[in-house]
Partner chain sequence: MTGYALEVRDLRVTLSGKRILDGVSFRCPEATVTAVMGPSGTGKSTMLRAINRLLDLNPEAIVEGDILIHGRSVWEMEPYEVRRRATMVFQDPNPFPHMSIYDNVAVGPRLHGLARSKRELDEIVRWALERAMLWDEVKDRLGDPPSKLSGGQRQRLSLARALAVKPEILLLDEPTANVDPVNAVKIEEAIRSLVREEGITVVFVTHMPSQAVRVSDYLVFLYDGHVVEQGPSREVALNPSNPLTEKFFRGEL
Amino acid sequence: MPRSLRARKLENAVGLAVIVALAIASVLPLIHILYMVIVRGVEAIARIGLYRFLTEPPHPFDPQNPGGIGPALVGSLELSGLAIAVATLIALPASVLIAEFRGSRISRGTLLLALTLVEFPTILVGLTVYAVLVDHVVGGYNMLAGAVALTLVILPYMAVQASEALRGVPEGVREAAYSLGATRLKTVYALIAPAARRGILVGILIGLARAAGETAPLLFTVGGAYEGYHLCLYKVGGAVPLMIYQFIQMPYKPAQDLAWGAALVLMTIIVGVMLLARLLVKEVKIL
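Will you show this chain by itself, using the form predicted together with its partner chain?
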């Protein structure tokens, strides 16, 4: 006997309500994070003003003048800039190896290695770099070690992402490119990689966001120094996420406020980069 229309409508409404409730529940933590960071961050930044917050060094023990995150911000720019530059230089050829020489042993090996490293605990990367660069070579915390650790963290991710972008080039376009009779490398660099450039750029952007946000690889590599601007590569330095980690643990209100303000700045940067990446993805057009 068919159930009545009313019963089915009711069932539909209940089902829908459950789905909506679960969906809200799943994004609730995210909303809470955003809310906390914005409220506490705005409060901290407003006390001193945005410009001064972004440029001045911190005074974590001075409630009258808590200062800002200038050195950490510059340190983050230096670290992520270096990491992204080096990682891009290595990741692009690696992705070509993975995507365009499919089936060869070296291609499969590279992919396997990259996929393993993507899931590698970043603290171990930091530890390894610490053992080599901090402990042995330089003999103290230094920015170079931080940049190397960040590079190692984002490199496999970017190589995989770029190889996915290359593989996303439609088979027809790929065949057409090869059938023009250029050598394999020329074909890839002049025709196939440009066709995948948006996907590759998205990979670089996400790598950048990751480099800017990672903390673990920096814990025992850069050290953490925020009093002045430390650009020197073989000396101790700072970065925004590391500063958040260190300052939030201090038993002083100004230090904790600085951490919240820094969190808001970091979140803004990362959300901005991610939005840019999204826009690029949306504009990817395939005939």
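Any chance you could show the form predicted on its own after that form predicted together with its partner chain?
Below: the lone chain, stripped of partners and molecules.
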């Protein structure tokens, strides 16, 4: 075998080994995080029972009965549900503007704004909402401010994803509708949007997963109350990510166990939502 060929094969083997090693090294931290959350979370939940853990309020200072994450879980559902509802109502028209009116300045400006907000630090979103709603309008921490902050965080993701789904519909569908005398808006809402519904739903699910896992916007808005179920939007409340952030810093084992259990529940929810979104992406069919 020529020396040059042996050298190339050796270089190829070394390069492949380096790539595999780097890939494994990049995955190891994630595997370690998953392992720690699952092991510590299962231990915490098994100590009290799954049903009680998901329904009871927390008792972070009671080692005999640490309680659960019921109020925080309901708060997360309330915040995420409201944020998704409002963001969807705004993101869908914005996505139509971005995808169907590409030549206009308003469309380009909307896309630029959405892409900018995607990279905008979420803690600054929470700080802005605090300055407007918490400090000046309501006069205290409240769930409405948290929902508004989450809406601002997930809105650009949903708008960009939905616009990409609309752009993915073949141009021939639009031309066929126009040839039959349909207006642009009727074409969009009667043909284009239904054809892109799976891609739009993926954007909604991505927004839901993002809203469920956000902590920074809630630091300045909802306050963090877990003693009971607080459903009023104008009162202080809590959420699972905020509870994890607060309880893991407490020097009490019951509080830390509650944080680990809550982390496992939150991770399960987010992974489930993302797997559903991934499944929908695989099944996307244009007409």
